[in-house]
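Encoded as structure tokens, the following chain is the form predicted on its own, with no partner shown.
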Amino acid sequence: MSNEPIMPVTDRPLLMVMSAPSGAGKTTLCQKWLAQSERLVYSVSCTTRKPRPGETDGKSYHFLAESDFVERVARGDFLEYARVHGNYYGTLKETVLEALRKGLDIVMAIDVQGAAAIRQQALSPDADPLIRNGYADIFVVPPSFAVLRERLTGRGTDAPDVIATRLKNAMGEVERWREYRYVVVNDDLAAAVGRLCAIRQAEHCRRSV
């Protein structure tokens, strides 16, 4: 009997896009997920908003002046970008492709607008094969809007009017959960991280498109 495998196995690198309404806990989830995973890296996004307490330039975000951000948009440096809550956010194309070329999985924590832009690119027949064959998206939700309000208020970093705006936007964002391949309820941090690990493993077992 032949020892040849039944079918070829390709362990392609993954581009995993995670979205969530503000306050759902995606940043903490990503940190815990990365700490428990090998060959998984985080895509540091660019933003024009001011750093929050404890955030570090180049680690939490690349904090850019709006003029710098707009200039990079004109050069075509971004894989996606959007204006959210009055500030620009975007993902540098080279950041993602460099990780995928190295065979690393990369996770992006971005808003629903950015995820839609990348999804459209990934589904295009002209997409870079690294993106097309490795793309998967996940939507993270809190157990309830009451919990979301508590988390946003508990931050102590945003003014009441900002919190009100974020809650209003969150309702619209949650309505788009059906656009995503996976949905994770962040009701328990350890359990939610376990679900993310399981999704990553499942995606590595899925055949290429």
Ligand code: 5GP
Given for the second form:
Amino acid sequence: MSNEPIMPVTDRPLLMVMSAPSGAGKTTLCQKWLAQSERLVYSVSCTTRKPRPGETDGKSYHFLAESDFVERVARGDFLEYARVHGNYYGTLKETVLEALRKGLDIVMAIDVQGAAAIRQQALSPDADPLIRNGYADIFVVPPSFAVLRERLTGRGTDAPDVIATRLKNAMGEVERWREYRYVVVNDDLAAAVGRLCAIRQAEHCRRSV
Ligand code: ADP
Ligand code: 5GP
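Alternative state: the form predicted in complex with the ligand, after the form predicted on its own:
Expanding to the full complex; the earlier chain stays at the top.
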């Protein structure tokens, strides 16, 4: 009997795109998920929004002036970028490709426009194979809009008018959940992190495309 593997190696690093309305808990979920996972890194985005208390430059986001951001757009540095709630946000190509080239899984928490842009690239036959083969997307929803409002208010980081804009935008964003392969309800935090771990495991068992 041969000791050779029956299947060729089909596993590949994952590019996991997570979207959720602001305040649904994606930052908290990603922190917990990463803390209990190996070979999983977080894609640090660039933004022109001001840092919130407790946020660190280079860790939470790369905080850029609008002129720097626009310059980087022109240079073609972004895999995707979008204007969200009045600020620019973007994912650097290099951040994502560097992780995938090392064989690490990477998760990015980006809005529905950014996710749609990356999904479109992943479906293209010309896409970098690392992106085409690794792409998986997850939509995170709060249990209800009432809970979302409580979380946005409870976080204590945004002024009432900012919270009102984010809640209004959330109503439009959640209608796009059908575009995603997975939906996770962030009710109980530990349970929701468990679902994310299960999704990652399932994705590693999928055939590459
Ligand atoms: P997002 O990154 O999606 O904007 P955050 O991770 O900042 O959201 O979460 C918003 C607020 O909700 C935070 O105060 C966080 O502690 C809280 N939160 C997140 N997930 C849960 C949960 N499952 N149960 C209760 N509170 C939560
Ligand atoms: P926040 O200001 O609450 O950190 O983020 C606001 C919104 O911007 C969230 O929906 C978040 O997922 C999204 N976002 C964060 N980084 C990126 C990014 O790199 N690209 C896009 N398109 N959206 C992002």
